[in-house]
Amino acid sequence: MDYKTTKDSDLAYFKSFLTESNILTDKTTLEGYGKDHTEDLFFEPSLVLIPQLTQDVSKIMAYCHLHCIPVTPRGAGTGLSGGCLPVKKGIVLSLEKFNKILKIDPSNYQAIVEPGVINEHFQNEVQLQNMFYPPDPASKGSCTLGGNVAHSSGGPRCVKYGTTRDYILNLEVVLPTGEIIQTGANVLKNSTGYNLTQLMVGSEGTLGIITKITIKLLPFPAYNTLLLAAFDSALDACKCVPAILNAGIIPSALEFMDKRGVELSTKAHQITFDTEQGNAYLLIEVDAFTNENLMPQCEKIYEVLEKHNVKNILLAEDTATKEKFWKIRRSIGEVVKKLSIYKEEDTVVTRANLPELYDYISYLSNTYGFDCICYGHAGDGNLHVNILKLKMSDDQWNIELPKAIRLLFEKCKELGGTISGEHGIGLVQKPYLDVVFQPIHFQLMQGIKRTFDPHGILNPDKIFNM
């Protein structure tokens, strides 16, 4: 694609409807928009535009379509696949000022928000009205709902409540050509034509720019209990996961943490807890609408744990302990990344195959000589594999490690899984997409991309090449 660089005439056009403070050209400022939380990657944009109105987004896209200027949409920049990196330079279009909760509708259990609303802020606001928005990524305190929609983000509570995809009813979207559309309707049932809403969810900003989101909400389950179970063996912990669900219990969270991840997280935050040290842990939460419904669930979980060589079980009996346990889990990714250059692989398999996946990761680690820390959403079969460079040579890291990652993804496919559960494909997973897709898949997706974005200007070089 023959992309154009931005010129003074382009800048003059954007200044005709955007204020000076919403057009960023200073090199130091641009640097922050050239990276996200993906490894150590950096691509500097030519300029950053920060619109506040849907009509302004429309003007930007129509102009850039006409002049073949690449546009990379951006939320909070917390992504882990390089999805918001401006690899073709051009314009970063930041949605950071689309940050309003426009409407909370208790009578219909719905809300309408702009894409720049922070996930945790939205959760807290709807909870004040006794409603519940379950998707809660580890970065919920900083990630935005627009970015969550773009990646169909998940989080610990997906095991019971599903991912972002399950809560999106309708979207206002600006197409790459500048047209503004509604993808669906603000109703719970919709069998009217192709489901453009679900096509947009998880499309990683390659098909359109989301400017409004209609979200389905649930009643808030006010009671919960949290268990921390320690195991001598990570395989025992993994085998325990399907057994809990087979016992008829659907936890609201079922998280796996290996020993090293827990040690790093507790040390970083100076947290201690009164349980025997294990080699692996499960963090198990159950919730309910009445307090009486909690203990029967916990009793069944205790029975399952004891059949799987559990070493110790600690019950979080107060809010402070619950928060401490969750901080350990949610902080692992953050503290791991401070150790070394890293790669995070977002593997996912059917949950019964999680023990075999973990065993294979250990085999690859020993064979290729890399160090890794594993944690993730065991209830979904979604395991995050953080691979650390540490003392690996550049050749080992750049040449040998990709071979190991490809083998890992091939194993995921063999076990009925795929190469990303919630982080998306973006830039860094793109070389491995052929592991799970046939040529016909690429042809279909490229055809969809061309229909929406005939000049290929929107978030170019993400997911696949045009």
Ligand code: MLT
The other form holds:
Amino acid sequence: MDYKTTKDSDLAYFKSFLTESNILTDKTTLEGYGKDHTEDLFFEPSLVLIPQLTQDVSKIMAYCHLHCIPVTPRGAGTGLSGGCLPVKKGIVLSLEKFNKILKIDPSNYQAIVEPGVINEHFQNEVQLQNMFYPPDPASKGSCTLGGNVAHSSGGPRCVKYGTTRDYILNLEVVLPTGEIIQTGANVLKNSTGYNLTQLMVGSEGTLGIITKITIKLLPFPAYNTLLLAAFDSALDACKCVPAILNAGIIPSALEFMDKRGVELSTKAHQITFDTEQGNAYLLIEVDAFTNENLMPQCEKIYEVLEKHNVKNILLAEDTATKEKFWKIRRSIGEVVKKLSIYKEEDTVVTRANLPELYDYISYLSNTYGFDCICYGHAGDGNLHVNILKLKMSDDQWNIELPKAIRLLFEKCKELGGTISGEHGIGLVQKPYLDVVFQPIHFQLMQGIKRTFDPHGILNPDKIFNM
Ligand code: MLT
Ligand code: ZN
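Next up, the form predicted in complex with ligand MLT in place of the form predicted alone?
Complete assembly follows, chain above in first position.
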């Protein structure tokens, strides 16, 4: 694709409908928009535009389509696959000012929001009206709902409640050519043609710019109990995961943490916690609408844990302890990433295959000599494998490690899984997509991309090559 760089005439056009403060050209500011939370990647854009109206997004897209200028949409920049990085330079289109909750509708258990609303802020607002929005990525305090839709983000509660995808009813989208469409309707059932709403969810900003989101809500389960179970063996912890569900319990979170992750997280946040209790942990939450429903679930979980050689079970009796345990879990990703240059893999397999996946990760780390920290959403079979460079040579890191990652992904496929559960493909997982997709998959996806975006201007070079 022959992309054009932005010129003074382009800037003059954008100035005709955007205020100066919503057009950023200053070098230091541009640098900030050239990074996200993925490794140490950096791609500086030529220009950042911050529209506030759907009509303005439409004007930008129509213009850029006509002039072949690359546009990369951006939420809060908390993504972990490089999805919002402007790899072909051009314009970063930030949705940060699309930050309003437009409507909360208790009679329909729905809300309509703009894409720049922060996930946790939205959760808190709907909870005030006794409603519940479950998807809760680790970055919930800073990530945006638009970014969550773009990646179908997950988080600990997916094991019971599903991912972002399961809560999106309808979207307003500006297509790469500038047209504005509704992808569906604000209804719980819709059997009307192809499901464009779900095509947009998880498309990582490559098919359109989301400007409005209709969200399905649930009644708020006001009671929960949290257990932290310590094991000597990580394999025992992994084997326990399907057994809990087989016992008829669907926890509202079922998370795995290895000892190193817990050590790093507690140390970084000066959390008092005896890290010698185990080599691996399961953080297990159950929720309910009444208090009486909690204990029977916990009793069953205790039975399963005991059959799987649990060493110690800590029950979080009060809010402070619950917050402490969640802080340990939620901080691991961020703390690990400060330790060294790293690569994070977002492996996912069928839940019952988790022990086999864990075993294989240990084998690869011994064979290829890399150090890694594993944690994640065990209940979904979704394990984050953070590989640390530490003292590995550049050759080992750049040449040998990709071979190990490929083997890891081949194993995921063999175990009924795939190469990303919730972080997306973006830029960094692109080289491995052929592990799970055949040429026909690429042809189908390229065809869809071409239909939406004939000039390939929207978030170019992401997920797959054209
Ligand atoms: C998590 O589960 O902690 C998140 O996906 C973030 C991360 O892995 O860095
Ligand atoms: Zn995660």
